[in-house]
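Given next, in structure tokens, is a single chain: the form predicted on its own.
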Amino acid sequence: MKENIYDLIGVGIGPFNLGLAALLDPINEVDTLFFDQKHEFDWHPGMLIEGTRLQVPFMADLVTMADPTNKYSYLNYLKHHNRLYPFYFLQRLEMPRNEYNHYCQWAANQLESCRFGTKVTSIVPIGDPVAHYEVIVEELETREVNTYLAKNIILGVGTVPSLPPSLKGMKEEDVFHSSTFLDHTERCHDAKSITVIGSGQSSAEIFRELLKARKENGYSLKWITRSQGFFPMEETRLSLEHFSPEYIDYFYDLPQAQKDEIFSGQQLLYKGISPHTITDIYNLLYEQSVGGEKMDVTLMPLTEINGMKEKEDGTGYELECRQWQKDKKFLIESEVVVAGTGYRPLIPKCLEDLNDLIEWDDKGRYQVTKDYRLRLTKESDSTIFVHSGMQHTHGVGSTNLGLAVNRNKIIINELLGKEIYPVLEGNIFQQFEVEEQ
């Protein structure tokens, strides 16, 4: 057993326990570890399509919004690889995609605290108040195990695909989530029929990828969505204020009732298309009906699928489909289908020993305090920081890249104790508290 008790230990490796590790990175007044069971960063591989951006502007990276002269900043990195006048012509604020992948992989790498290939199989509370955890972690590539013992622990996990059950039980290389597009592109060019499921930018930049070729492969397309239609995501600046420290304080002090039905209407400012991306599915779709041809695409808001069944010939899957507005049932069949329908929170198996420390809302949700400390059900002189599974205590900017960098400030100053990076206000034009009178 290693005896020396790190003042944190970070469970998985994601943009958010990254960016973490980065600012952590020049304070010698800490000794912190982070383990990941992937053999090196890698954010979601399979949605890495050519021409795709990020919906946030490069500012946020893993530092910058902390400290811009941090080594591990995007543009620090565009230096290295000589790309500053690159980016400079490029003359927009997201960076590519596989770039932001890219620039992880590079921070990742000079990162010391980073360990990959080792998977955190549990953590159990030490003493009574809790002084410490023993971290139990598996070396995947030896499959030794070494025990470390932490003083604090940050929860990185993220979230997991999410399949509904109507399309559960299917061959995996026929009916497939969104996250692993990149892995079945080959299937879906030999395919026949093509569905894709869901109103998001992950569906959209896929059904964008399939309409491209979709000539060349010969086979029908369909576009499905239960929502109204496929709307672009909310980017007006005053919209963007919701991403702001000021408004999750305000959503945090909101009822748990209230705040799940107010998250149930934000889907916009977190779940909508891209304006480019829709421009360039409507411009593909233009092109495409020059002439009059007539296309085998359809698009087809307002329609939910209740089931799914495999045809007797084998020959692919016959889904059952309702437009929901009019209450009218009908069939389609497909040979392929993607599902973008979204993640939902994981909560990993390593926290099982932790389960009657933990409090839990009746939802089986985590119970989280404004600063990002998952409440307890007794006293403890260790604190558990979560990054991930908030969003119906810290609403819709839980889960974004530019405000990731703010709660990384939040808890390295409650670790340490003391303003090692200021929290600055007056952040905002509007105001959503106001004073009683």
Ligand SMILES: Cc1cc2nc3c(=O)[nH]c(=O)nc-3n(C[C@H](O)[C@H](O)[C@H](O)COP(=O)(O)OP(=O)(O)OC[C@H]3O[C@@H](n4cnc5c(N)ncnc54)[C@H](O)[C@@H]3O)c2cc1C
Given for the second form:
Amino acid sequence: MKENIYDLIGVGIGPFNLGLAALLDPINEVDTLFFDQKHEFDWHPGMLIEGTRLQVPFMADLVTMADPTNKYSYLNYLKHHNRLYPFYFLQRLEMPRNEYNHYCQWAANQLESCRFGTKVTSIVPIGDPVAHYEVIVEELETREVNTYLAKNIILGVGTVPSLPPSLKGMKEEDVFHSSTFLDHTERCHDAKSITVIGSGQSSAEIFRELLKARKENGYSLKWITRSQGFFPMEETRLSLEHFSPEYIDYFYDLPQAQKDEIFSGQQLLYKGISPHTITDIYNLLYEQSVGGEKMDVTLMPLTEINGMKEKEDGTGYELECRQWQKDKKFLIESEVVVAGTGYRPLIPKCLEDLNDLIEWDDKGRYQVTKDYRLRLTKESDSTIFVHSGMQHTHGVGSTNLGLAVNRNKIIINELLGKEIYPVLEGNIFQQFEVEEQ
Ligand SMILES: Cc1cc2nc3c(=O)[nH]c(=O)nc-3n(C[C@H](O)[C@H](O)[C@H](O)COP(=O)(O)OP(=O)(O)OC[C@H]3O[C@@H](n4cnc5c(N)ncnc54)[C@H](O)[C@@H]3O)c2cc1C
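Please give the other form, namely the form predicted together with the named molecule, since only the form predicted on its own has been shown so far.
Shown next: the complete complex, the earlier chain at its head.
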């Protein structure tokens, strides 16, 4: 196993590394491998709710924004599945979320560089300056451990569900993160009361789903958020230009403290709810209340949950709430709690052997160059590229599917030391950067 030094080894096969594998596929000059611990490609399976769709146009597929003629494009996927006409008649730019997953599975199954059921357990730098890396990989089914050598690494490990301390330590079947919602639908339907927490897209989709099934199953339903309201994601055209290569360039060059401040003020660019989901929810509320029927449904903004405990009789949980604008504390009871409390960047365990080599900032975040390399503490002939955990350096667009292809173009050009995929400028109408006179 040890003799071949791969040009690039990828850790994780989510959409970002899968897109990279697809764009590298036609290039014969490089030898690459990608590993993922899942037994097949599976994109946020707990949230593939019927009726949900991608929040970006289909052009943000794995390859189109770099090369629409690449055989792993979504349009080619549609052609192979005889769905060009149905998609044409759908008259929508966004594909259903479960179709995005199926499309990515179709691509992953054809890409020989992608290996599933394999977990990268450690990455060891070899040489001083670092000449290459030893990548230790466990085959999860056989428990066999293999070592591969790589000149360069790309981390595409994504994020992990984030549960606030106040919700931790409860029974998993009753109190769970939105990422596992579809595993718990039966439990929800059996419950007498359900509380959904959070006001992002996931919480809204789950609330809509539970609202639809409420009458049939007879539970009471609450939707609680600390935010001031159930606000829409900012999706108007000129706001979308924040998800452009130009804005990333502009943002990257700002001082770190300013970046942190700006990013925390941009939540509605990526954390709000799609307007069509809000409309669906409102329509359901309106229909279900026809004739003044009393609905056991409550929507509460401005409300934080500061603690919870299991009721003594075991029939559910007591949530300690506070309406923070009026500083009023109160309790609510719920049998099931769904936490749409977001995700945080994953610093995988396999980076442990690289801890001293990686430059971390005072908040424990790794430092990333503009062209997506980890900054290292000493000289290295090898590069560790990254796809995730870069919101602090590259801003709001760093987790966006539409920008991932642009990032992959830059990484491929860097890897090969020449321009394979042109990185074009002049993509937006507004100007963030100015020249001082
Ligand atoms: C429900 C949901 C919907 C979203 N919808 C959109 C959208 O519509 N538009 C948009 O622009 N963005 C969307 N996003 C944000 C973003 O595009 C996705 O999170 C996307 O999946 C990120 O891709 P990724 O490749 O970084 O990571 P992931 O998709 O999270 O994949 C990471 C992979 O790494 C693997 N892995 C981790 N550690 C190891 C290891 N040590 N060894 C082997 N494998 C490992 C994991 O098994 C996983 O498969 C959404 C996010 C969520 C949660």
